[in-house]
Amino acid sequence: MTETGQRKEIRAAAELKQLLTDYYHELDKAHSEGQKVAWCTSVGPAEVLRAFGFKVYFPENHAAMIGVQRAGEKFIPVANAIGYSPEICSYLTSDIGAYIQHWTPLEKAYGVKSIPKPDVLAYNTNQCRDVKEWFSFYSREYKVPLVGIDSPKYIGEVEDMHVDDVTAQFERLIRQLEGITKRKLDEDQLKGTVGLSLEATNLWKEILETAAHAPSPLTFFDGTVHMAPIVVLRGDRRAVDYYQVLLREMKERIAAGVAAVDGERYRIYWEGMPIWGKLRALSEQFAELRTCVVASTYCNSWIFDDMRESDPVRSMALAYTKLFINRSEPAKEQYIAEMAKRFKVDGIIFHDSKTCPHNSNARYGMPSRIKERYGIPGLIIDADLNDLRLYSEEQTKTNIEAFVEQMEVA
């Protein structure tokens, strides 16, 4: 057991961090050993391009990582300052910024000096506009392909027109990456690529929702950190492997009664894209107040369990399609309303982002909805994903603060 305030360590974390370090470095060496690199998006066609062979990198991982290392507002200038909005995605203008001046997270984390040269990118725009606009640049940068999907937006119950739309622009995918690499998919690699991205898929939903025992093992913060294989893994056997480790742990708390949060007196709902640059300190304050930030909706986004290895096109245009961020209000706020009531959740953090609007749920109402219909109390808080200039470290602390001790009185 550790002091209150004082993050719990998962053990399986140092596994992670050589997991990680060997998939960095095999990027790193890819050209020099021959192989092809595929960009994607972190909700993109992951399995298709290891179906084709590439080894597949993600910048939306990388610019995580800048944010992490409370870089991003020292590169977002320089994004700005080539016409690169500083309203849009900071993401994108961390990562741009970054590159144009030659620095990389890699290293400090790593030992990794560059970011891997791309032979092709690929996106899905079922996270928003802006990962096509990221994406666009390097493809002119490196001359090299851009291909992708634009996805349809702002969904209720996805219907077969949409998925239909989306199967046919795999479809197209992949006659283009055919042409590009110069060889036909190989159909049985596909359906064990999808069966892999399944089964760690489903591995990593048990993780999370071992979240629901009171108390819970786990944190959204120990969340974002073990989340990474099923980004930068997906379709990969080692995230299978990993997550069997991880889950073992977590069931292993359970039994033997370890909490995350130590006198874990009350359960929060984290709404929203992290605050990349201020995980510890959040997770310190909660754990201070004995209150354990159980679920979210960002971790929840790797769960595709839609996938099928037996038609592995259509699943997977299925599965990219139900994307939380991609749908309607009202869908939204059904699946926010239910998983406050899988995890017993007292309260709901809302993080509205300031440069990702798409994932922000704050802006039409539903915090009041919810309190409404459901009777769930819920924090707005103002921040970025990687712009910390647009974070108030003490407006947010006495924010929180305040709103656990409203829980108490409740």
Second form
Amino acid sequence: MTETGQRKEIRAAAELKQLLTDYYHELDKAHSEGQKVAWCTSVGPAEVLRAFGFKVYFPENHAAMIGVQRAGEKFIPVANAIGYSPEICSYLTSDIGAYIQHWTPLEKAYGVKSIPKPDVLAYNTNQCRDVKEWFSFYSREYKVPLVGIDSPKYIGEVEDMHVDDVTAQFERLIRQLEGITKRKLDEDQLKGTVGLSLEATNLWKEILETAAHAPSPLTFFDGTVHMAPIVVLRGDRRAVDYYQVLLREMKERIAAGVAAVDGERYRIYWEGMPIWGKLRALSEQFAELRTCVVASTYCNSWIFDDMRESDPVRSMALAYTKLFINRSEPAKEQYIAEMAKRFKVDGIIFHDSKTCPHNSNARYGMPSRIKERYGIPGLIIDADLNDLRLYSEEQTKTNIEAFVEQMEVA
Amino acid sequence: MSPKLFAGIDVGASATKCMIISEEKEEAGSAVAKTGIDLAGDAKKVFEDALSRVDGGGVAVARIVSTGFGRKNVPFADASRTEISCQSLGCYFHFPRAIVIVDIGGQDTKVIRTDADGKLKGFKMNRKCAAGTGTFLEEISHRLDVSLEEMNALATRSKKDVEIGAFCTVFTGTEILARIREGLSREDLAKGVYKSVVKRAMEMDTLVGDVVLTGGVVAHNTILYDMFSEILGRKVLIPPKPQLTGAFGAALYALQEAGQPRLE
Ligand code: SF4
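Having seen the form predicted on its own, the form predicted in complex with the partner chain:
What follows is the entire complex, opening with the chain shown before.
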């Protein structure tokens, strides 16, 4: 009999844990070792910051950890009380609330007692405006400069004029950082970090694409864990090294016929944010239903394969403008349909995340259009990335189970 | 060989229902009771109650399928299915063609599409909030100071159209108080409240083709039938015993799966 409901642990997870522990401890010690810390948005200019020698910290990763540790409900109201609405990004509200209460999930996860103080904050609004407001708060709190890129938004085809604009903004950002650090950018350093980012991104892409194999060797839920290096260590050799190990393991799984979900019957695409506090519960439910969530827009959002060492600034401008979340509705629809085809999915789950309209794509009729045009059924789940008060476990479970029952009779 | 029976138990948020059917898909016995806190106990009681009503008694039930929000809390069931699939199968039995089912329950409303072959094609559930569900009607009946049963009769006596604007159950309660102060009658307000239930359901999906109205709320609030028909401009369909179509669908699954192993 097949065992169901089991999550299959990925061997490399132990190495990942060590890597992230080292990363957070380095940040913790940075100032005492005479290094500077920059805070960066998750799809912000990490390569530039690293080329300037900053240790780079990502508040979004920190906020997601608050979600994973299910502490959002405790801290969101704290931020609400100082005027940040419960309707805006719950990463922002959980993170600011935790800051006010001097709490961090890093302690439980990595034994680090506090977040590293920033010397500079760098954002890119290619994902949303919330990150800019979020960083502005910390800029006022810590009295440190805020620099960034205000990306052109909702782009259909990325044209030269967009890339020209963002390239100019990257150049301005570099000048600002030169002013702040009082040193000139070493162009070879930048080529180096961009080259490493590209290498890591290509490996990450290859890893995610192993899920096109049936049965899939990995799930979206695995992806949400193993994506950490591509977020926090872009431009750092260790991300490349880690993904080589992970890719090898996925290839081994395929060769040995190991499925992430035993007896995989159906394949699903996840659109939208993860529900951080419910990853385990959801992954177990899907495993019990012998259904594998094989791919997602979310994990694929850290593929920046347009980066070029030979033309670092312009290629970064292109890569960071082209990403999914920054695109028009038709461009997103086409992307999702292509992904659904590539990963041979039976259905799409659209997570309509209450506090992240930017990464919720069920609000302008997309599920109905995809059903109509491509015949792929969709299910909308109302929930949130971090605010579990907006989540109904029973309703969600029933919706998912019924969606699988719908596939059974299809 | 003695005839076999099959049971469906629908543990809903407000009521637990059981339907026992014969191999000929005919009702042999049924029962309904309020859902309390002991879901497994309630399911057992309702099942035994339904069984005691079976003519001749003492007949063995070959398979039991549970459904509804408490479907996993029925330890003696052989398998479980969501209420979405069960409503789909139960309603299709009565109306074997492509149908759109509107199931108004105690705590949620669902729109379910079933194709001409009886296959589940898609569904939508209302979102988190109680607006447009049985709980909403219950809350408003308190505001109007009538029992839920009386509210239906009250609304049928109304001659006027009143629009209730608020989405939220609590806001609707406040709106009702304000409208009473404005001098509107309870009859008209009651009708307005039912109309808002219909509107909430119509916002969930496009209701084209044959619409089947079902669920506990429909069973007890017959005015909904007229209202849906009036707003849609055509007669909607109502199965016999709308409160029991989920349990009936579960019993049909039990019959379909007869002889299959018990699923943990
Ligand atoms: S994209 Fe969404 S989740 Fe991410 S920072 Fe912006 S609002 Fe928050």
